[in-house]
Every structure is written in structure tokens, then in C-alpha cells.
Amino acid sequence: MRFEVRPIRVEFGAELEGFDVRDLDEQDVRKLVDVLADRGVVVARNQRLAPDEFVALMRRLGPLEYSVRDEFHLPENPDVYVISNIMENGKYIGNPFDGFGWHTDMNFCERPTAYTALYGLEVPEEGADTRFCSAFRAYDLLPEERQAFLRGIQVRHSHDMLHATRRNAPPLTAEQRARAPDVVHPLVRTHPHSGRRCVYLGPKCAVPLGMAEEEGIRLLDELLALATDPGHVYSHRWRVRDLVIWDNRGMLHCATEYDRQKYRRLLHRVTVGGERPF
């Protein structure tokens, strides 16, 4: 099989057409991996997976990861990660406040998630999109001596603090914490395949290293506003069977809101652990 790319935008993402992932050989996923290192954000439409057949595909691009909400994980396959706001005998069947705020998924670990990918099974008529931008673009538009002084910063990243500001969320366990101590990246990271530079954003839970933590804040809020230009964000509108995938080492994204009276949202996610950040 051989898919066509199609871009979305001039500066990133690209629809895949004449793309099932139930029949990508060898060649094909290599030029799926370019095209996500290209790209950043891939959609492809009209896609039929079983869990099992979705975990297969995002095996074939890395080691999965498991997440550090745990409470989450579809039964049946604890690598797929449930976002829903469906309730079932008074719970909730996956978590219904994920992805609200611009971020980077995982970035408080050791080695920070590198493909993200969400599969659409009930999606609202509407609201609920997924927006995304391009923290390479943010990067290039510094001039050489602010990209320099960016490249000398170190930022610790904490997923207690990440926590504290979800809604309704119950405290961590012992066993959660010890999953996600803080770790310290770089405020500006390279892409392994690209060799792309691109500002290292993880807004609510990242305070730089050696600055007074209010210059600092201010510093990384100006560099998110540089990255979240809503005249260079994709909003992705979301259909049935929907595949999207996407590269978190340089895309930033968030989801937007909807009425959850009114609407059911069902997600599947599934996650490709990465490198440490350099």
C-alpha cells in the first residue's frame, strides 16, 4: 500500500488519504515516521480499529507507554487510555477533563512521550475539536541571539504540580508520585530525526532553573502566546473513525469544550514513549 500526503497547512500537519493502517508494510511506516517528523500532525480518515489493531499500529513506531492515570485504561487493553464523558453504574468510563490547556503530553517524564494518537468512536456535532501548533515555528521566528540565550536554560518540569490544577481530580497515590518524579529538560530541544530545534513548552507544571520564578513564568507565557498565534493553529474538527496522530517533541495541542449534557465523547489514546529531550 502507498498513501498520499496532502498538507493542512503550510506550515504543518497533512491528511493521509488512501491510508489503512491495518495494511501498512514495512516502507510505509517508515514513510509515515518521516512524514510525522515532516509534519508534525497527521489525520486520516475513515479508519476501522479494534483496540487491539490500534495498539498493534502504535507498537510498530515505538515502545507504548503507560500512563500515570491509570484509572483510565480501557479494561480489556490497558495500553488504550480513555477520554469520555460516559457514564456507566455512576462512574465515569475514562476521564472527561483531559487535554483542556495548551501542552505536551508527558513532558514531566524522564523521556517524554514522542507520538500521541487519538481514534474518534462517539464524537460531539460540536465543539470537542483538537487545536495544534507548531513549537518550531515559534522557534524560528527568534532572532539568533534570543535563540542562543533560550538554548542556555534549563527547566524542571513537575507533574505534581500539573495535577494540582485538574478539576475534580482525586489526590495521587503513592504509587502515581513515585511513576512521575520532576525531571529537568531543556527549554529548547532537538528533534532526533529532523534536527529541528523548537522551544520545549509545558505550561502550568515547568518553572526555568536559575531565574526568579515570576521572570520565568513570564517567559515561558510569552513564548507559548509566540507558539499559540491563532493565525497558525490547526483546529482539527472531529468525525467519526477519525485517526490522528502527531509528533509531541514540536507540536503543541489542546482540546476545546462542548455541552457534555447534550453531546457523548468517546476517545481511544494511545501513546509512544520517547527519548530524553536534548
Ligand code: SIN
Given for the second form:
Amino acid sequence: MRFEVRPIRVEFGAELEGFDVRDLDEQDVRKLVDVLADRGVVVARNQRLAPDEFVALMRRLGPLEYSVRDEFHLPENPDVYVISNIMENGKYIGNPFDGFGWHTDMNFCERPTAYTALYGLEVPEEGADTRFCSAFRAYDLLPEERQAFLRGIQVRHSHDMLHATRRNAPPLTAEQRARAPDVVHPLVRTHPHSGRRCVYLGPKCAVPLGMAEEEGIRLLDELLALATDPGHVYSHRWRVRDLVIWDNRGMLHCATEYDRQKYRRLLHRVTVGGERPF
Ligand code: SIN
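Hand over the structure of the form predicted together with this ligand; the form predicted alone is what we had up.
Once more the chain from above appears, this time first in line as the rest of the complex follows.
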């Protein structure tokens, strides 16, 4: 199979045409990795993906990652994390609350996620888009002197701080806390394949080191505002059987609201672990 790559926006994003996840040879996988490095987020429509096939696809991009929170894994395949507002036997079958607010995944880990993929099984007719923007673009926009200043800054990322912002989340167990101690990453990271630099931003659970807290928060807010400029955001309107994969190092994403009383939403998610940011 040879698939075509059609840019979604000038700055980032690509739709893959003629792509079938069950029919990828080694050359196709290498091309997918290159397109992810180059375009940041890819969309493939009309994919038929059983959980095992989804997991097998993502394993070809690298070793899978296990989430700190394990209550939303698919029982028959724990490599798949479920996002959903559907209730069965009085319990959500997936996580209905996370992802609302710009973030990258697993920034609080020593080796944060390299790739995240979502697959749409049930999607609302309106709302619930997933938005993307590029932190490479934000870095490129800065004057050289500012870029050099930012390259000297280290940032502490804290899963405990993130968890405290979660709606209705049960307290973490001691074991879950131990799995995610605070970590320090550079504020500017380099993409391991392309060599391109981006500002490395997580959700609001990070503190730059060596500056007053207020100043640090202002700095991160300023960079986040630059990256998330609404004129440079791709909003993915879900269709059933969409597969969306993004390179998590420099693509920020966020979920958007929908009418939870009216619509059901069910997405599967699989993530691939990455390198220590440098
Ligand atoms: C996520 O943040 O991984 C989920 C995004 C979404 O639910 O749209």
C-alpha cells in the first residue's frame, strides 16, 4: 500500500488518503513516522480497527505506554484506554472528564508520550471536537534572543499538581503517586527525528525553575497563548472510524465540550512512550 498525504493546514496536520492500517508494510510505517515528524498530526478516515489491531498498529511506532490511572482501561485489552460518557451498571465505561484544556500527554513522566492515537467508535453529531496546535510554530515565532533565553530554562512537571485540577477524580492511591514522581524537563525540546525545536508545554502543572513563581507562571501562560492562537488551531470534527495520531512532543491538544445528556461518545486511545526530552 502507498498512501497519499494531503496537508490540512499550512503549518501542520495531514489527512492520509488510501491508508489502511491493516495493510502497512515497513516502508509505509517509516513514511508514517516521517509524516508525523513533519506534519505533527495525521487523520485517517474510515479505518476498521478492532482493539487488538489498534494496539498492533501503535506497537509498530514504538513501545506502548501504560497510563498512571488504570480504572479506564478496556478490560479485554488493557493497552487501550477508554474515553467515554457512557455508563454501564452505574459506572462510566471510560474517562469522561479529562483532556479539557490545552496539554501534551504524560509531560509529568521522565519519558513522556511520543505518539497518541484516538479512534472514534461513537461520536456526537455536534461538539466534542479535538483541537490541535503547534508548539514548534510558537518557538519559531520568537526572536532569536528570546529563543536562546528559553533554551536555558528547566521546568518541573508534577502529576500531583495535575491530579488536583481534575474534576470529580478519586484521590490517587499511594501506588499511583509513586508511579509518577515530579520530573524536570527543558522548556525547549528538540524533536529526535527532525531536529526541530519547540517549546515544551504540558497542562497547567508545571513550574519553571530559578524564577519567582508568578514570573514562571506568566512565562508559561505567554508561551501557551502564542501556541494556541485561535487562528492557528486545527479542530478535528469526529466521524465514526476516524483514526487520529499525533506527535506529542510538540503538538498541544484539547478536548471540547458536548451535550452529554443528548449524545454518546466513545473513543479508544493508545499511546506510545518516547525519549527523555532534550
Ligand atoms: C485527550 O486529551 O487525549 C482526549 C481528547 C478528546 O477527548 O477529544
